[in-house]
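Shown next as C-alpha cells: one chain only, the form predicted on its own.
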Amino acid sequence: MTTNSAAYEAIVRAGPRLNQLQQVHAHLILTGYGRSRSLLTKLITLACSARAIAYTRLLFLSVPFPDDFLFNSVIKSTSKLRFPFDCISYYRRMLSSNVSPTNYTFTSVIKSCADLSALRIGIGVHCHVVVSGFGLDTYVQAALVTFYSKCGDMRAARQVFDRMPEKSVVAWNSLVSGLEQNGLAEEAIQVFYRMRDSGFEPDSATFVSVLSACAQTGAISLGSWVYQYIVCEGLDLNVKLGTALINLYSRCGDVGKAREVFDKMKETNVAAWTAMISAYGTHGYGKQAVDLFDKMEDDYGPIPNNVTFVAVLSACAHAGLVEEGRMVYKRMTESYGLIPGVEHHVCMVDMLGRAGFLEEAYRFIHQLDATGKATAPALWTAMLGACKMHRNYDLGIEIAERLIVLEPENPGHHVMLSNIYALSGKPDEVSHVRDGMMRNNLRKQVGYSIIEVKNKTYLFSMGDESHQETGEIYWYLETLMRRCKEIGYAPVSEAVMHQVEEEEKEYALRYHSEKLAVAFGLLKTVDVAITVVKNLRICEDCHSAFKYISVVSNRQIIVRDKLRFHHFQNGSCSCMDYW
C-alpha cells in the first residue's frame, strides 16, 4: 500500500466530521501530499458533506488548476445539500476556468437556481445547456421543467416537457407537482391521467402531487382510487404520502378517514400530526384536536411547532375552545420557548372575539401594538368578524376604517364597510362606500362552487345559466325552496342581504353559487352525501337553507368555505350555528 493509498483511506476514515478532515489535511500537509489533487477532492468533497461550507471554499482555493471532476464533484455536492449560492459560484468559475461542463454539471446548477427562484439565472444557464448540446438530455430536461415551475413560469415548463422525445417518471412527476403548487390543480390532474395513458407508473412522489391536487379541487374519487392503489400495490405509506391522504380527506370532509389514515402510518412527523389536528379544526372537532395535541405532547409524537400551535389555536377558535385556547397560547411560549408570530395573534383575536370577548380582544391587540407587532391587517380583520357577529357596530365601522388606511386597495375592507353600515341602518353611507369602490376600480371576489358528481367535476357561480341541464336544475332548487318554507325556513332580512360578501343582484340570494351545487348534487345522486367547496365564506342565508334542505332531502350536505367545514344533518350544522 503505496503512502498515497495510505492517505486516502485516512481521508475515507474521518468521514464528514469536520474536526477528523482537519486533522487529516494537516497530516497530508506534514507528508508533502497537500496538494495532490485526488486526494484534495476527496477532501474537499467530504468537507462540503460536513456542510462545513467555508472551509470547503478555503480548500478549494488550495488547488491551482481544478479539473472537471473536481468541479463537478463540488458543483453536485453544493446543489444536493442545499448551497445554491456556492453551487452556481462554482459553475461560474468552471466557466472562468473553460473547463467544460456535462449534462451532471447542468442538472445540479438548475436545481440550485429553481431551490433560489433564480429566474434570470436560470434562463442563462439554459442557453449555455443548448449551446453546450446538452439541451435534449433527458435528466436536464426533467431539471429544467422543476426550474421553471418553482419560478412559477408554467408556460416555459410545458414547453420544455411537451419537446422532451423521452419523457421519464421524473419529468412527468416534475410537471404534476409544478402544476398543483402554482394552483392549476385541475391540470395537474388531466397531466397525471396522461402520465398512466402514456404506460408510466406512478410512484410515491406523483402520487403526493396529485393527491394536493385532488384536496385542492375537491377531486375525493380520484384520491380514493390513490389509497386504494397504494394499499393494493403495497406501497410504503410514508410520512409524505400520509400527510397528503391526510389533507386530501380533511379537506374532502371525511375527518374519520383522516384519523384512519393517520392511525395506520407506520412513521410519523411533526407534519402529520399538525395536519391531523387541523383536520379535526376545520371541521369544528376542537376538543378532539386539543386531545390529540396532548397525545402529541405526552411523548407520544414530536415536538410541536408552530404551525402546529396555529392549527390547534385555530380549531379552539372554531369551536369556542377559550379557556383551552389561552393555556395553548401560554405553554407555546413557556414550555417550548416558541414566539408567536402573527398568525398566532390572530387566531387569538378571532378565538376571543368569536366568543363575545371583544374588550379583551381589544385589548390583546393594544398590548402588541405597544411592543410594534400589531401593524399587521389581519389582526384587525379578525376584529372586525367580530363586531359583526356581535353587532357592535360603531367599533366595526372604526375598525374598518382602519382597516381602509393600512389596505386602501383590498376590497373586502370596503364591502366590510360597507355591510356593517347597512346592518346599522346607514345607507347612504353604504351608498358612499360602493360609489367609492366603483371609482377606484375595486372589484369583489367573485364567488363560485364546486362539487364532483360521478367522478366528475361541476362549478358553479352565482345566477349560473352555462350548464346543459340548468332548466331542471332551477326547477329542482324551486322545489327544495318551496318544501323548506313548509317547515318553516325564512329569507334571510334585507338588512342582513347587505352582508353577503360575494353577490350583488337582487335575485342572487336565491341562486347563490353553493345553492346551485347542492340542488345538482342532490339532483344526480341518490342516498349519498354530497360534499360542495366554496372560494368564500358560506352566506347566512345559504347555512340557513341547507339545514333545512337537509331534512326535506334526508341527506347529509357538506360544505366546505374559505374558512371551516359545515355538516349539515337532520336539520342541525356541526358548527352548531358557531361560525
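Positions refer to the first chain, counted from 1. Because the structure is predicted, anything quoted here is derived from the model rather than measured. In this text, rigid core is short for the largest set of C-alphas that superpose within 1.5 Å between two forms. Compared with the form predicted in complex with the DNA:
Residue 525: CA moves less than 2 Å between these two forms after rigid-core fitting. Core-superposed comparison between these two forms: CA of residue 461 displaced by less than 2 Å.
Here residue 217 does not count as shifted, since its C-alpha moves by less than 2 Å between these two forms after the core is aligned.
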Given for the second form:
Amino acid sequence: MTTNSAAYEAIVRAGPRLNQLQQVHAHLILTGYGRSRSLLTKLITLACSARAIAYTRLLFLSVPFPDDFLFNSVIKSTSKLRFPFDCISYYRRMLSSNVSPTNYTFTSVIKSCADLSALRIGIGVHCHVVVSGFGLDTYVQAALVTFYSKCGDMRAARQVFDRMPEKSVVAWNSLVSGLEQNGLAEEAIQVFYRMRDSGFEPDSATFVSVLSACAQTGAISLGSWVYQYIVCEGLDLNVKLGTALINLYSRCGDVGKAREVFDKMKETNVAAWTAMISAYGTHGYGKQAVDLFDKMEDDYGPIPNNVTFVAVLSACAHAGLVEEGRMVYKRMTESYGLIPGVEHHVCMVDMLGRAGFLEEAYRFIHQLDATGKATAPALWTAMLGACKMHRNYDLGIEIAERLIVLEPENPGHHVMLSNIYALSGKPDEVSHVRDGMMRNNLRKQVGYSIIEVKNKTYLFSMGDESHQETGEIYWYLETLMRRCKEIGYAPVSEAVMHQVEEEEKEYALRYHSEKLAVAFGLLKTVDVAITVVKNLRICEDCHSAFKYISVVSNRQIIVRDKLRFHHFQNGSCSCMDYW
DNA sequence: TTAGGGTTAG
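Having displayed the form predicted on its own, please output the structure of the form predicted in complex with the DNA.
Up next: the whole complex, starting with the chain shown before.
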C-alpha cells in the first residue's frame, strides 16, 4: 500500500467482513497509514456494518479528537444497524466533545430512541433539536413522529405532525403507521383519507399500514380496494405488501384469497410463509398449516424462526394435532437450535391441555419450573383454560388462586375462578369472589363486535340500543332465537358472569354484542356469508346459538374472536367445538 | 478526503 487511495481501495475491498477488515487494519498500521482519520472513518463504518460492535468501539477509541464527520458516520451506522445504546452513547460523547450535531445526527439518534422506546431520552433530544435550530427539518420531524408513536404517545406524535409546515409522504406514513401500531386502526384509516385529500400519493409503505389497519377492524372493502389499486396501478407486490395482504384476507375470514396472494408473490421470505401458516392455524386448518410448514422445509424455503414456530404450534393446538405438535417442538430445538420462549411453552400447554392431557401439561410446566422458567402467568392461564374445559375443578381452583396472587389486577382470573366455583356448585365461593372484585373495582373487559355491511362498519356492544334500527334488530334476533329453540337450542348460562340474577342472565346472553351483530348482518344482506369481528373470545352460548342460527337462516356465519376463527355452517363450527 | 436521513409485513 503505497498511497492513501490504494489503502482506501483495500478497505472497500474488505467490505463489511470482520476478518478482512482486521487484516487491512493491521496492514495500515505497518505501512504507516494507521492514523489516517479518513481511512479510520471508513474502517469504522464497515466494522459496524459487519456488526462487529466491539471492534467498532475499539477503532473509534483509537482516533484522537474525533471530528464531526466521524461522529456523524458512527452515529448513523450504529443507528441503522440497530445498536441503539451505542448510537446514543456516541451522541453523548459528541456533545461532551463540543462537536455540534446536525439534522443528520438527529434523525439517527431519534431513530435509536424510537427503537428503545426511550421516551425521556428522546424528549431530551427533541429539546436539543429545537434549540439547535433543526425543529423544522422535515426528516427530523418525521423521525420524531415515529419516535413518539413507538413510545405510545400518539398525542405528541400528532402534535409534531400537525405543526409540520411541509408534510412529506414519509411523515404521513409515519402517522398512519403509528396509529395502526397503537391499535387506533379507525383513526389510521381516517388519516389515510386525509392524506389523499391533501394531494399526497400513497406508496407501498402507506398501503402496508393501511392494510394492517383494515385487518385489525375487518374493513375488507377498503382492503380489497387497496389490492385492486395495487394491481391496476401496476405497483410492485413486494414482500411486505404481500404479507400485509395475506394477513388482511386471513383476518377478514378469507383464507382462500390469502393463499391466492401468497401464490402470486414473486418473492417470499420467512414472514410471508409464517403469515400464511398462521392464517391456516387461526382458521382451524391445522393440517394445512403443518403441510405448508413441511413444504417450507422440503422445498428449501426460508429458514423458520421463533415466530414461525408459534404459528405452527398454535395451529396444532387449535386442531388437536398433538403428535404433530410434539414433533414440531422437538424439531425446533434439535434441528434449528432455537430456544423456545414463553409463547412456545404456552402453545404446548394449550395444546396438551385442550386435548385432555392435563397431567402432561402440568408436568410440562413443572419441568420448566425446575429450570426456573415457569414464572409466566400465561402458562397457568392456558392450564386453567384446560381445567375448565375438562371440568377438573379442584386443579382449576388451585391454579386460579395462584394466578390471582401473581396478577391481582387481572379481572380475567377472578372471572375464571368465579365461573369454576359456579360450575362446581359452590355458590358461596362465587359470591365471595364477586364481592372481592367489587371491592377492588375490577370489571370484566367490555366486549364489542364489528360487522361490515355495504362498505360501512357497525359496532355493537352488549345490549346496545344506539343503532337507528334497534327495534328491528332486536325483533329479528328474538325471531331467530325462537326458531333456534324450536330445533333444540338451549341457552348456556354458565358462560356469563355469575353476578347477575337468573332472569337478567338470559337477557345478557341474548343481547351479547356478537348476537346483535350477527342479527344485523343477516337482516341487511341476502344469501352471502357474514363476518363478525369480536375483541374478546366468543362466549359458549353464542357459539352454540350460531350453530343453530346457521341452520335456521341457511347462511354461513364467520366469527373472528380474540384468538381464532369460527366458521358456522349447517349446524356445526369449523373449530369442532375445540377452542 | 471520508456519506448521508425519516416510513412498511409475520
